[in-house]
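Below sits a lone chain in structure tokens, taken as the form predicted on its own.
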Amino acid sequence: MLKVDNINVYYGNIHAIKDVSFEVHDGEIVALIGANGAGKSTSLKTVSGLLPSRTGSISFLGSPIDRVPAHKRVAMGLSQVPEGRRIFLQMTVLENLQMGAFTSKADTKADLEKVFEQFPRLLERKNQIAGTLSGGEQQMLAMGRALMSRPKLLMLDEPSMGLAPILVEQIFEIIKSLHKAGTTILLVEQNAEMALKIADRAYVLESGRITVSGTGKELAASDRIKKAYLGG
């Protein structure tokens, strides 16, 4: 579904992503794990079209998307839930969700019903100003907004960041539920233990390079990964 081949991304003179290649197959949960500053979010932004790569290529559903602008990638079925949620704080929950459907020409009523079914809390608060929601509710709203574009591949950037442990569990249950319902997921997550539990495959980013890859189970059992990321 997604093939990233030999990308190199720079912030000015800083070489942030170095010869990174990875792929996501239809129906998988693939995790990118690594320490803060390893290049995980930069990788997602490059796939989304928010940052350019100086080399390599990115293809989605068999088509090259290197020259496709970000909003058209959304219309193709590639949607990202950004780090820090980035919801529209002064707008209502319902307005935020409607913004998520900006690329859709179809009636969004059924999409809204699906999101409210997945996130009943958002239905309860649909007329509430988004900036007054709790951190967990804001994360649900960011995910619901992304789902409004009917993504074939949903990219989640640090969905557990800043949340209490009980809410982290809840968010990961929602991710598993979305996957079970047929959404392919690319997950960037500092909480390596939780990510590897649900990932079919995973890649480890260190200083902008992929250093290890394998199944979620293989990486969770690796002594090196345990020592570096799992507190083992």
The other form holds:
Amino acid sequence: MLKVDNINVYYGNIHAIKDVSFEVHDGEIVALIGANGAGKSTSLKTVSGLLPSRTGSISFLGSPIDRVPAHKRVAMGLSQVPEGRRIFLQMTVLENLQMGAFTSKADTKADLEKVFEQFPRLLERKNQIAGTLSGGEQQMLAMGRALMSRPKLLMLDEPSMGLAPILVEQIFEIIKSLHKAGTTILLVEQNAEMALKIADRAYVLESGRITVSGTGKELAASDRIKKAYLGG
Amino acid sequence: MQFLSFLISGLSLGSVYALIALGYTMVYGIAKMLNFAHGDVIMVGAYLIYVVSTMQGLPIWVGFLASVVGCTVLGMVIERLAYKPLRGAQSLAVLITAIGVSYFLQNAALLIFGSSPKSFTSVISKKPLSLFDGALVISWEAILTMIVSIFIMIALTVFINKSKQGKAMRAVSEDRDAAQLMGINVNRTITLTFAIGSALAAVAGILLCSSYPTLTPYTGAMPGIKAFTAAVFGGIGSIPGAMLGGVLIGIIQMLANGYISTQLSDAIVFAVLIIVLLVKPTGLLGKKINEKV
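To test you: the structure above is the form predicted on its own. What is the structure of the form predicted in complex with the partner chain?
Below, the chain from earlier opens the complete complex, with every other chain and molecule after it.
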């Protein structure tokens, strides 16, 4: 479904992503794990089109998207929940969700109902200004907003960041249920333990390079990964 | 009665400032730049209706239409040619470019129309309204200005809050990257903002020159600066702020004009701005900017 082939991304003179290649197949959950600053978010932003790659190519559903601007990638079925949620704080919950459906030609009403079913808290707070939501609710809103475009591939950037452990569990349950419902997922996480538990396959990023890859189980069992990312 | 008369002329002038201030504040909110050429678009709008209706003698509504359409296109062209190539450049470069565009428009008008003032024919030719046995005289221009401005402000508010494009504009103004991730075309949204702002400037120019009928290439400069002041006064980036700021600046200017001194009225307007910014740096309705990590 998604094929990232040998991309190199720079922030000015800083070489943030070095020869990174990875793939996401239809129906998978793929995790990118690694320490802070390893290049996980940069990789996602390059896939969604917010950052340009100097080399290589990214293809989605079989066609290269290197020249497709970010806003058109959404309509192709690529949706990203950005790091730090980035919901529109001054708009209402409902307006945020409507923005998520900006490119959608489908029945927005039915999609809204589906999101409210998945996240009942959002229905309760439908007309509230998004800035007044709690951290967990904001994460749910960010995910609900991304789902409104009916993505074929949902990319989640650090969905557990800054949330209490119980909320982290809840968010991962939701990711699992979205996956069950047929959404392919690319997950970026610092919380490697949780990510590897649900991932079919995973890639480990270290200072801008992919150093290890394998199935979620393999990586969770690997001594090296345990030491570096799983606290022992 | 005198107070009422000052108040009404202040409201009328203020609603013109508000229309212009909306252009400043929307462009600032969405494109994150100060478009100092905005005031000169007013002047272009006034010349357009002057050429079409006064010089060519076509009906006033044709001139009005020509002016609004002409300015809308002008705004989009300015954005495309002068500002779009600088997207991502430092804000000082954009600011200097905007000042350059302003001089360009003034000098182009100077070249075409010369420096001698043209006398603008008001869009209404009716004797002023005289109330209370002539104790209170209100010009129809003032009344028209207030009605048109209120109508436009309501329409704009509904557009921004209810329409899909309006919501997209708010989204872009709050978080450009996140808006892109929603599938919103940021470039097109910015163009639309310039189009709307310039159309409002054309209307403002026509109303302003109907009340103050001397037209020169520098006609737009001072109202432009006043309206910019109004936008900052109300909280730059805030649409209700621009409306409130514009009306207040107009009233303050007219009251200062009437009760204190004509020469000092501009100084008083700017003094009030300074005081407000000292007390509330974000302006009257400005929101505190949340630092994003």
